[in-house]
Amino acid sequence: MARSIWFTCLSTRFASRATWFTISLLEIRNLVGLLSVMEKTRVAIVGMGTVGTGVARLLLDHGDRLARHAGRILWLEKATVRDLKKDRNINLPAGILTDDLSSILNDREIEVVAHLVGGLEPARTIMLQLLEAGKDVVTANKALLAEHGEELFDRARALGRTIAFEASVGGGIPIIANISQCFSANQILSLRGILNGTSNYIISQMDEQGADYAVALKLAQELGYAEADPTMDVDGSDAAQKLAILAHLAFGVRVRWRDIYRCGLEAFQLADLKYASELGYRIKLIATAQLRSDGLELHVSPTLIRKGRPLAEVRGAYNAVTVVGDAVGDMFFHGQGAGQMPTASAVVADMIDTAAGRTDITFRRLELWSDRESKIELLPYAQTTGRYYMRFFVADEPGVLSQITGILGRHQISIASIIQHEPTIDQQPRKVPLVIMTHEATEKAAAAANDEIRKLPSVSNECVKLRVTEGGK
Ligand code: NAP
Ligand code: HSE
C-alpha cells in the first residue's frame, strides 16, 4: 500500500501541536520505533453517513493514537455506501470508497468491519454476510440488535466471530462496557436514563428557547442526531430498544423491546414544560429499569424530575444513565448520546478492542442473547407505581373541581397539590388548565382515573398524565 501511515500519524501529531518543534526527538523516535514493528489489522466501514464518516476521520487522522491502544495499526481498506455521488464531506484516499459490498466480503485480509447502516433491512442481511465472510463486526445499530440480537449473536458464536456494540446505547458514553464488566461484582438494582439524544435535544429547545416542536426536530435532524426516520426517536421506541439492550446486560432478561411500555413526546405540550417548571420540575424522556421483589419494572415515558437532580439537568443531545448496584451504590454516567464524533468515538474504541483481541474474551464470557434464561419476570406496566402529574382543561364552573377530586378519591389516589390557572381574558369557551400532583399510586389506578376524568362533559379531551420522580436516581 503506497499510502503511508507514517505521514498520517506524523502529520496529525504535528498539526495537533502549536508547532512541530515542540515534539521531542524522543517522541518521534518512539513513534517511529512503535510503528515500524507494528502489524496491521485491515478494517472496513459499511455505511458512510453521519457515524461512518466520523469513524473514517478518526482512523485516518489519528492512526498513531489508535495504534498505540490497539498495539497494531488499524488500516482503513474500504468504505461502502449506496450512492457514490453523494458528497461525504471527507477526503478519502483513492480506492477506499465503493458501492460494492463484495469488495469487503471477498477480501480475506479485512478482519474488522464497522457496520453503520441503520434500520432492519438490509442491515440484518449485511451483518449476516459479514459474519459469514469471517469478519468481526462493530455496530451502532440498536434497532437491529433489539430486534434480531438472538439470531445475530447465535450466528456470530457459531462462526467464531464477535459483535461489539458500545455505540448502540448512549452514543459516546461507555455504558455497555461499564454495565457488562465494571458492575460485575454487583446485583444491579436499577437503571434510569435519558437514552435518546434527539428527543432530549427537542425538549431542551422547547424548554429553554420556547422553540416549536417541528423546528426543534428539524434542527436535530440537521445536526445528525436523528434516525433516518425520526419517528422512533420521538415516540420512545429508540429509548425502549436501548433499554432492552441494557436490561439484558444488567439483569439477563431477554425482553422484546416491543413489550416495554413506552410513550414519547406526544404525551405532553409546551405548556406542561411551563407548569412543571412552576412546580420545580423539568420533563425528560426517562427509560427506567427497576428491580423489585416481585419482578422487573421496565418503561419509557416523559417524566417530571425535580430541578437540580442530575438527570433533570441533562441538556441538548446529551444522554445520561444512573445505575445503582448493591455494592457500589449509585453511579452517574453523562455524555453526548448522539452525533458524529461522540458515536464514532465508541465505534472506534470497539474496533481497537476487537483488533487487540479484547472483544473476543468479553463476547464469549457474556453469552449475550444465548439460551441462558433469567429468573427475573417482567412486571405488567399496570402494576408499577409512582407519583403522577395530571393536567386537564376544565370548564371554569362551580362543582367541576369536586367531580375530579371525587374520581381520584374513588381510585384511592391522594392529591399532593392542585393549581388552577386564571383564564385569559379572551379565552372562549372558558376552559382553564388544572394541574394536579398526586401522591404514590398504581399505574392502573392513575390510568383509570384519568380516563374517567377525560369523559366528564366539563373536561376537554386533551388530558396529560406523566410520571413524577423526586430523586432522578
Ligand atoms: P446515516 O447518516 O443515515 O448513514 C447510513 C449510511 O448507510 C449511509 O451512508 C448509507 O449510504 C449507508 N447505507 C445504507 N444502505 C446501505 C447499503 N445497502 N450498503 C452500503 N451502505 C448503505 O445513519 P447514521 O446516523 O450514520 O447511523 C448509522 C447507525 O448508527 C444507525 O443504526 C444509527 O441508529 C446508529 N447511531 C447513530 C447515531 C447518530 O448520532 N447519528 C448515534 C448512535 C447510533 P448513502 O450515504 O449512500 O445513502
Ligand atoms: N437517534 C439516536 C438518538 C442516535 O437521537 O439518540 C443515538 O442512538
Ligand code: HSE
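Positions refer to the first chain, counted from 1. Since this is a predicted model, take the numbers as computed values, not measurements. Take the two forms, superpose them, and find the largest set of C-alpha atoms that agree within 1.5 Å; that set is the rigid core. Compared with the form predicted alone:
Once the cores line up, the CA of residue 220 ends up 2 angstroms or more apart between the two forms. With the core held fixed between the two forms, residue 188 has its Cα displaced by under 2 Å. Once both forms are fitted on their core, a CA shift of 2 Å or more is seen for residue 230 between the two forms.
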Given for the second form:
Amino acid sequence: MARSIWFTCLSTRFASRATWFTISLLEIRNLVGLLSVMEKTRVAIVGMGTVGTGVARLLLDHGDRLARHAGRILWLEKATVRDLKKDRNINLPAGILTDDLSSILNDREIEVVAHLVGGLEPARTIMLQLLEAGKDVVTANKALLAEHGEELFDRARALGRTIAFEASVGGGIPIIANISQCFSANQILSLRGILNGTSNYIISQMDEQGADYAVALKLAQELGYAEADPTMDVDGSDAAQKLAILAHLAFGVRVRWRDIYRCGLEAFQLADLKYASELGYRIKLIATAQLRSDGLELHVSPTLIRKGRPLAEVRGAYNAVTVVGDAVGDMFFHGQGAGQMPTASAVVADMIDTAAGRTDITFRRLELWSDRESKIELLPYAQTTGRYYMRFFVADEPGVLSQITGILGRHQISIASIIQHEPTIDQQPRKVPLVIMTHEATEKAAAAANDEIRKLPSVSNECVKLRVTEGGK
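Here we have the form predicted in complex with the ligand; I need the corresponding form predicted alone.
Below you will find a single chain and nothing else.
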C-alpha cells in the first residue's frame, strides 16, 4: 500500500493533510531519520493547468517517495498562475499559489522550475527569464522546443543551466531518455510512432465504431482529447513537432518541423478504413524517421500497417513508438501520450533527475541543439520510397482498368493487388471503388501517377493515396 507520511520536522503547514497508518516504531524512526538529514531542493511550477496541477499533486502527496529517488526533498515553494480565483481541484498549502512570476525569478533558493506554459509566447520569454534568473528548467512544451530549441539550449549552456524535456514527446512514455541515453551504443536505423493521441482516438472511433470523422472528432472534444480548434492534432503538425525533436536526438539533425512533410486525417475517409481492413491492414497516423543509404527520410502521414503489428493495435488516445537500433534490434514503447498524471509523471521524473544532478551531466555531454550537427542529409520527400494504397471511384465500363494500369506502368509502378467491388443496384451513375496496392515506388512516381489517373474522364476527382508499411514493428 502506498504511504505518504508527513512529519512536523518537515513543516507544520502539512499537518492538515496528515494520513495515519499502522506502522512499526522502527519504520517511523528510520524514515524520520532519513528525511531529517536530507537537504531540500526548492522547486516551483509556472502554469497550474491540468499538468501543473498533477505535478503539484505528486510533489505534495508523495514527497517521501520522491525524496528516496532524488536523495533530497523536492520542496514546492511557489506556483504561479494567471487567475488566482480559478478552481484548480487541489488544496495547496498557504503561500504557494501566486500570480507574480517575479516571486520565483527573484527567489534565489528556488533551483528547479517546471515550465508548464503552452504555445510559443509568452512561453519563450518566460523560459529565458527563468534561465537568466539561474533556474534549471523542466518543460513539457514540444512546440517551443521544435521552434526555438536552438536559441533556448544555447542560452542555457551559456548560463550554466539545464533544460529537461521528457514530457514534451509521448506524455508518460520515457522515449526521450531511452533515445538520448539508453540507445547510445546504437546507430538508430528507424523510428516510427503514433505521436498524437487525439488523432489516434478519432481513427479508433472511425475504425471500431463506424463513426464518421465529424462524430469521432466531436466525441474526442467532449472527452477532452481534442481542443476546440483541433487543427494541429489532425493535420499532422503536432506529430511533426515531436518528430523533429526525436530526429534530433536520434540522428543529430536539426530540422525545422515545418519542413517535414505532413499529411493528416483529411487524406482518407471511413471507406478507406474498411478497404484497408479487407486487405489485412489498419490505418494509423504515423510519424516516420528512416535512415537510408542516401539520407534521412522524415514525414508524417496516414499509413496502412498490417494487423497484428504492435503499432496497428494501438487504440484510443494512446501513443506508441518503435525504435530499431543496429545493436539492440526492434524496441516498442507504448503508453498514455497525454493526460494529467502520465505527463506529470514525466515532468516530476525530470525534476528528480535535475535535483539529483543527473540532468546536468547528460545536458552538458549531449550538446543538444548545438553546433555539433550531424552530417546526415535530409531526403526530399519526393525521393522517399515505399508501397502505396490507391483508391479511386471509376466508371463501371470496359477499358477503365487498362487505362489506370497503363499509367502506373509508365511510371514504373508495379501492382501487388487489386480490389474492385460491384456497384450497388441503385448506384447512379455506375461508379465503383477501385483499390490498388502497389509494390515499392518513389513518392515522386506515385504522386505523378495518382494525379494523371485523377484527370481521366472515367475517374471521379476523389482519389486517395496512402503509404503502406509491413516490416519491423
